[in-house]
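For reference, the chain that follows is the form predicted alone, supplied as structure tokens.
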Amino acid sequence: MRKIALLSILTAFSSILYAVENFLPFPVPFGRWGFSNSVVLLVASEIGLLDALIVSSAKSIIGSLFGGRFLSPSFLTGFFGAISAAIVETLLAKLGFGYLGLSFAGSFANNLVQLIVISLLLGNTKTFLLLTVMVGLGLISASANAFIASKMGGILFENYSSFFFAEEKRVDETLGNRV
């Protein structure tokens, strides 16, 4: 029950970030900052794959409903990109990657899958010419997301870990304590 409450709070926060991002200017017309992915990064790194998939799916659906983009091409690219990032980040977290490495890998997976979806929708592979631009901009937002996830994880798990998680962690295993 406590885990459901935690995931609900994180999903709501991520959905709000997703919706607010629609109002932030971005250097290229098709892009987004992706700050809502910081919550998915935190869940993928600290909790697990299924929960990361739930949060990433829910924030994409709820955020796109608020933005009026549900089931549009931008929703589909964002949805599948977020899912792929959650999978990559969770798998690499098990190997001991820190937030920054996870965020870079998740950003790359997200951008690559978005281009695959766009190529399938358009029936054209020329969209992959945008990969270097997307990866370059993704490095900036991935760095910001790693920082946000690190701070958010530290605050969340230091203050509320006994409420949300029954097991005590050793000092070196404190959730949200990796960078």
Given for the second form:
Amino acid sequence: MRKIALLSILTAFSSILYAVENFLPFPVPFGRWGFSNSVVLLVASEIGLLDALIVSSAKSIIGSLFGGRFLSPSFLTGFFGAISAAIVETLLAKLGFGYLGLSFAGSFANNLVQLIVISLLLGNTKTFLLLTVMVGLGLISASANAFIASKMGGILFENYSSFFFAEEKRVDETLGNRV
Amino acid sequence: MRKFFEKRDLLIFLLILSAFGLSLILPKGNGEKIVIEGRNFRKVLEKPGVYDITENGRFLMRVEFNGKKVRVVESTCPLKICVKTGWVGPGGIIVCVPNEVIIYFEGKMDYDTETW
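Instead of the form predicted alone shown above, give the structure for the form predicted in complex with the partner chain, please.
Let us now look at the entire complex, which starts with that chain.
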């Protein structure tokens, strides 16, 4: 139950970031800086694949509902991008990479999948010309995301380390402990 | 708790950077013609000038081509991302998603028709 509470707090935080960063300027069409993916990075690298998938899809859906762009093209790109980033980050986290490397790999997968989705929507592969620009900008936002995620993880582990993997304690039923 | 930076992160960084560099080195088409592709039309611009793009009689956007670069002067889409893209040179691309229009330079090498 504690894990559900933690995941829902993180999802709420992430979906608010997702909705708010629509207002930040970004040089490439369809793009946003993607600071909400730092939460996905944290969950993917520290908790697990299933939870990362839940958080990433939930934050895209809730965040796009806030922004009023549910099921629009930019929702679809964000949704599939976040899911693919979560998968890549969880798989690479098992190989012992740090936050920075995971974030780079995640942003690369995110950009690639986003462009694949856009090209499927438009039926044209010319959109892949945007890949260089998006990857270049992705390196900047990926470093920012890794920094945010490591700070966030540090705070979580300092204060609420019992959130992670803690079994719920049952009432001690042994006879001598009853008061 | 995972570290912020491990030495093996450099590997991923170098991999991405090499992919990034490779795509810069790869030859781009020499921009002579501009292709404007929409949902059910395809228009090729060869001479400099200002062109109105219409689809089934509906005005979509106005495109300016000065011989080397191309830009969208005005458009009917809500966010005007294609207008804000500004001048785009060879190898660049302007995408207008609401109007479903893609503007790009036609290169000599067109890998798109290759089917393995």
